[in-house]
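Form predicted alone, single chain, as structure tokens, below.
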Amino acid sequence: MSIHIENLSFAYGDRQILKNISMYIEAGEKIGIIGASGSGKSTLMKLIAGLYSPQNGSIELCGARRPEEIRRNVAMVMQNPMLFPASIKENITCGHFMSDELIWQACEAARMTEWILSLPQKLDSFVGERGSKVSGGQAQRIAIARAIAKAAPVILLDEATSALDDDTAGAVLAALESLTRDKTVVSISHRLETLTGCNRIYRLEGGRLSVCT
């Protein structure tokens, strides 16, 4: 499903973060954007999701373009993932009904089937308040699982590999590639080097996105 950005514009109060911003991306292709910290991605990236609403300028997603209706076609993974004080099997299906099947998929997609069985609540277990009973990289595991079940058809990524060690980084960013063939995946990073098999890559600076080079 394409997105399609145009001039859009976006301030906290004075501090204007984001300037005249334009783009078009085609239902299945992979962008990737790079950016220092505070330059804006995680901003553009939630007003992308709809979590946003713009200021200025448009955003249409899916056909979409009121956030409600962009929100049921986005699946997010953020750097710090939100959990609920709640099981893991709820925290991937989120209130919604999933098959055992569908939910063992995706946890087996974001490499986290061999912690789940180890413990002995399995899906069952509680994550805790804010997700205080599992590690960083668990939680973003778990967040991960949740967008893969979602099954929607755009998936943006915030950091999503930032709390996994080199290895599980690898093996999830391979999963989400699989099973994100056919969709349209947004990722966002401040290393071009984790922005691996992106059909273009643009940079964020000074609130404007480049294409890199």
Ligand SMILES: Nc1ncnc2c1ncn2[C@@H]1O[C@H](COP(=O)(O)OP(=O)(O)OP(=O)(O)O)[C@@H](O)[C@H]1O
The other form holds:
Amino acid sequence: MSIHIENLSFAYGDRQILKNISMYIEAGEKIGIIGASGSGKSTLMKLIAGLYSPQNGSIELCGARRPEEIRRNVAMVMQNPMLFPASIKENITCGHFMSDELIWQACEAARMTEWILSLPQKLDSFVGERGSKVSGGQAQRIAIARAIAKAAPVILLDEATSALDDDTAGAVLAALESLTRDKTVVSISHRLETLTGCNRIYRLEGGRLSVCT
Ligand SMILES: Nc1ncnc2c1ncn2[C@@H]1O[C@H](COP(=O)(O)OP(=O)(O)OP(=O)(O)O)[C@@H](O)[C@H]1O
Ligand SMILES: [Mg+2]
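Can I get the form predicted in complex with the ligand as well, since the one above is the form predicted alone?
Everything in the complex follows now, all chains and molecules, and the chain you saw is the first one.
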């Protein structure tokens, strides 16, 4: 499922963040994005995900241009994952029907089976207001399980394993790799080693995108 971005520009108020960005990602490609803090990586990711609308230029994802259509085809792990004040299970399914088998498979890929089984209410445990009853790494793993369970053709990962210890991050990345083999994946990471295996790595700098060589 391809992503075609043409001449995309975006500003917050009068602060121009992205300038004339074009990017062509073919179905099944794995793409990395690097760049300094504040360079606009998360902004670009939110635009690709259909959370913001382009102010200039266009984004076409899986042939769709309308943000609500785009959102259906994208599973995203945001840099600061949002949890609903609901159970772990509801945070993974987002209210869609899913078999327990699928939910546990997603939990296993996100390396949280053991933790959930240790909780008295297991998958029905309440995560608290804004996830206040879970740690940052647990919240991140719930968001990863949610993205895996959504089974969308395009996966966007924004520092998706940044809150995990090295061993857990490695295991989650390996699981993500096998589960996303036939999908289109765009990952943002500060850790270059998490981007090995990418078809291309882009750098965002001064609002412009270039291919790293
Ligand atoms: N909602 C917003 N309103 C106004 N300015 C914003 C908003 N979100 C981000 N910015 C600004 O836009 C710039 C780019 O932010 P963005 O989050 O895209 O950077 P980033 O490359 O993801 O950084 P990091 O590596 O720290 O996550 C920053 O200067 C930031 O302060
Ligand atoms: Mg960011």
